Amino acid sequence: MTILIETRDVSRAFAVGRGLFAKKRMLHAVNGVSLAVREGEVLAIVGESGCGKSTLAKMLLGLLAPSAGAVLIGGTDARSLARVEIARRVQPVFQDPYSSLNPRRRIADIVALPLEVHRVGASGERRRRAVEMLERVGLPARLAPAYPGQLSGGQRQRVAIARALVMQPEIVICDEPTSALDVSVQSQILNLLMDLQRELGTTLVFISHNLAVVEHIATRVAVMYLGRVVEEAEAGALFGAPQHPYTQALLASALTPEPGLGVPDLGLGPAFPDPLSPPAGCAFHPRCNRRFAPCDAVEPVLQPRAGGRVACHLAGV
């Protein structure tokens, strides 16, 4: 299958201040990530808050430049592409539908804005296409003259999806698109994304910390921990037989509706590692109950394993 977008050993670091006179320290939000997104698939990127998922999404969108490495779109380095060219091929759906839409513009104008920026058609044609896309995402044409403040959260997210798809981009980056919505609305938005992905053949990069959502929508999953990908596999294989101890802990952390079981004890400890001072060797080893001699000194590399890739010394044992 054709690779539409990929990262090659991309990293992104930020200088973080600790006070007026203290020397700044470097925070490596993304550290040496290589991923390829193929045409027609749904790649999910998962991990705890702070693992680098959203930073990686911004680099895929061209909103952040990598500190090192490269992002390639259709085999071309994104640094050599104009911003409008990247926007024509890659579109976002952001987490918060309340802040991602301009409250002073009407719904039809918001959806038609990409067409206007890329000078597609005349004004009437742009409005017609915007209304058609609104209807395609389940919003009636009568809402076209409304403002975002007149819509519910689920309706606003449908508007954001319509805006992302109106130019028929090759790739849509969804950064936690349902986390700000009520549970009753989340399934509607997920089913809408899946239906549109099948109908339009759009490739999705789906970023989330909700494993139930990921299992429902993804065809392939990449698991991040402290800025690195520690496991990547087809969704069925990863959920059926996770290889990395961190992935196993993530899956075991899912709450069950069965009464009396309580919160699962994963044995990871209460403290989250400090991203400003990552541990030597395997970044996960301080929380891993299966660590052994090499883990605290030798950093594992991502290597083929069980139909995917895993960065763990246990993979070779």
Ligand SMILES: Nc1ncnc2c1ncn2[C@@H]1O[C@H](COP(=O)(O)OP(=O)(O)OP(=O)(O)O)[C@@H](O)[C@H]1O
The other form holds:
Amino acid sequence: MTILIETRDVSRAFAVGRGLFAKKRMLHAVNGVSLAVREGEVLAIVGESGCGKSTLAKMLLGLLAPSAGAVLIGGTDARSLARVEIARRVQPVFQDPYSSLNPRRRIADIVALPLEVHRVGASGERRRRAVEMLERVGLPARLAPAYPGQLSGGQRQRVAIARALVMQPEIVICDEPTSALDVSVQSQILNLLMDLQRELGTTLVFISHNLAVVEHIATRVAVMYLGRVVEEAEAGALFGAPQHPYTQALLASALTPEPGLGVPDLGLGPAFPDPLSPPAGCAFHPRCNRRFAPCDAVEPVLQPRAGGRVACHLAGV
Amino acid sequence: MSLLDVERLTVDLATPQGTLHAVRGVSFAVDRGETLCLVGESGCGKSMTSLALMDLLPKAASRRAVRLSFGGVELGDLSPARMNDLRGNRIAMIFQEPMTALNPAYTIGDQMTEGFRRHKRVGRAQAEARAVDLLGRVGIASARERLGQYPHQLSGGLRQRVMIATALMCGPDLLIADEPTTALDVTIQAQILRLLGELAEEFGLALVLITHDLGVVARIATRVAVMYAGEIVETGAAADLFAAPRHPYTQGLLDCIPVPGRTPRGSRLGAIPGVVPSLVGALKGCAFRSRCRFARPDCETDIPWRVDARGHGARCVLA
Ligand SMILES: Nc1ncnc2c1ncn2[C@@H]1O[C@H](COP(=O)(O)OP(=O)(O)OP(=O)(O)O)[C@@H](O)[C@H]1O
Ligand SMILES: Nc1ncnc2c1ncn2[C@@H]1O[C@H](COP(=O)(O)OP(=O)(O)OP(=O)(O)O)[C@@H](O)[C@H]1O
Ligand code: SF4
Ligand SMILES: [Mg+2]
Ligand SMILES: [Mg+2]
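Switch from the form predicted on its own to the form predicted in complex with the named molecule and give that structure.
The complete assembly is shown below, putting the previous chain first.
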């Protein structure tokens, strides 16, 4: 399958410091990630809060420059592509439908804005396409003149999705598109994304920490920990037989709505991951219940295993 | 009598549009060692219910109840001073928004120890030792250094855990936790839920937990109360309610979430079309009827609460 977008050993660090004059320290938010997104798939990126998912998404969208490595869109280095060219092919849907829409613009204008930016058609044509897209995502045309403040959270997220789709991008990057929403609204948005993926063939990158949702819609999953991909596999394989101890802990801590099962004891160490002082060796070793000799000294590399890729010393033994 | 006994609790809010009935006659009870989970759509009155118990409602709000008893004491009759003695001491709360509950001008250590020192009349060193111990139990490393930090220096997840540890300082009998784990990683969430479970078992802590996460509810609730538009529409033991929900709103909620192994991957999820009715002004009959696929004419009349032998109750003409 064609690779639409790809990261090659991409990293992003931020200089952070306490006071105004304190010495800045480097925070490695994303650290040497290589991932390929293939046409028509739903690639999910999961991992704990702060592991670098949103930073990676911003680099895929061309909103943030990598500090090392490259993002390739259709085989071309994103650095040699114009902002509008990237935006025509890759579009975002963000977590918060309340702050991501301009409160002073009408719904139809919000959705038509990308067409305006890309100088597509005349104003009447743009409006027609915007209303068409609103209907496509399940918003009646009568809402076109409304303002975001008059819509519910789910309706606003539909507007954000319509805006992302109106240019018919190849890829939509959804960063926690439902985590701010009620479960009843979440299911509507997930149904919509699955329909669009099937009917329009839109490729999705789906960032979430809700594993039940990921298992439901993803075709492939990449698991991140402290800025790195530690495991990647087809969704069925990953959920059926997770290889990395962190993936195993993550899946075990997902609480399915089954009464009587209680909350599992994960046997994880309490050392909370800190991107400002990542541990030596395997970044997960302070919490890992299966660590052995090489883990605190040697960093495991991501290598092929069981049809996917795993970065763990256990995978070699 | 239960540790907490709430009967027909009502919270009204004065708004420019008229009186908003945020909580409309809610009744429930929680015993020592039990966990009651409150679930329901955004805006259905969960936070107002918990703030009413703590007597911390916003100024525009007024509270009424037939009974609001805690440990045999009627909270409605308490003087503000007596309520202050209970609050943060025997009844503790974890607020939905940690930033509004933490004072930006004081260190974490000051805020964690203030109530403990006042209620338990102990010195700073003893209070700090307890704070360090509890921060460790909620998974915060280098706890001693954290005591000297200010709220804005902590991430959302750390703040939320500080709130949880602070609420546990005095060893409360009742803990009201409003979405306490939303900013936490699932692995840390599991650790904290286990801690709360241990406290319930060891010390008989009673827990009222407000959450959107039906997975959490299924795993830790003794009883579940489902709220819709300011009312409890269904309540029962977690196992009964998940196995055989009796109210169409509860059924709708459970259909919305994919359950690994049960919901076929990629299949369409259930949905609840429509929106919640306005809570301003009077509501008659079932508030869910405009969204309910089983609605029929008698849903517009007052519907009695029906409860079965196992204490599984619902307010629906079909129940
Ligand atoms: N502009 C920035 N300046 C400094 N640090 C940053 C910046 N953006 C992100 N970070 C840090 O980089 C790390 C990764 O952040 P990122 O937002 O990518 O995580 P995430 O996986 O999306 O987390 P979440 O699940 O909470 O959204 C975090 O430690 C974060 O604090
Ligand atoms: N200060 C206020 N003034 C007026 N109305 C308010 C105020 N605070 C809350 N409300 C309204 O009261 C109702 C109940 O709100 P509450 O905060 O209890 O909801 P909730 O169930 O906790 O929702 P969420 O899940 O979003 O936290 C809502 O309709 C809300 O809009
Ligand atoms: S009372 Fe009527 S409208 Fe309400 S949930 Fe039951 S069937 Fe539906
Ligand atoms: Mg993020
Ligand atoms: Mg609330």
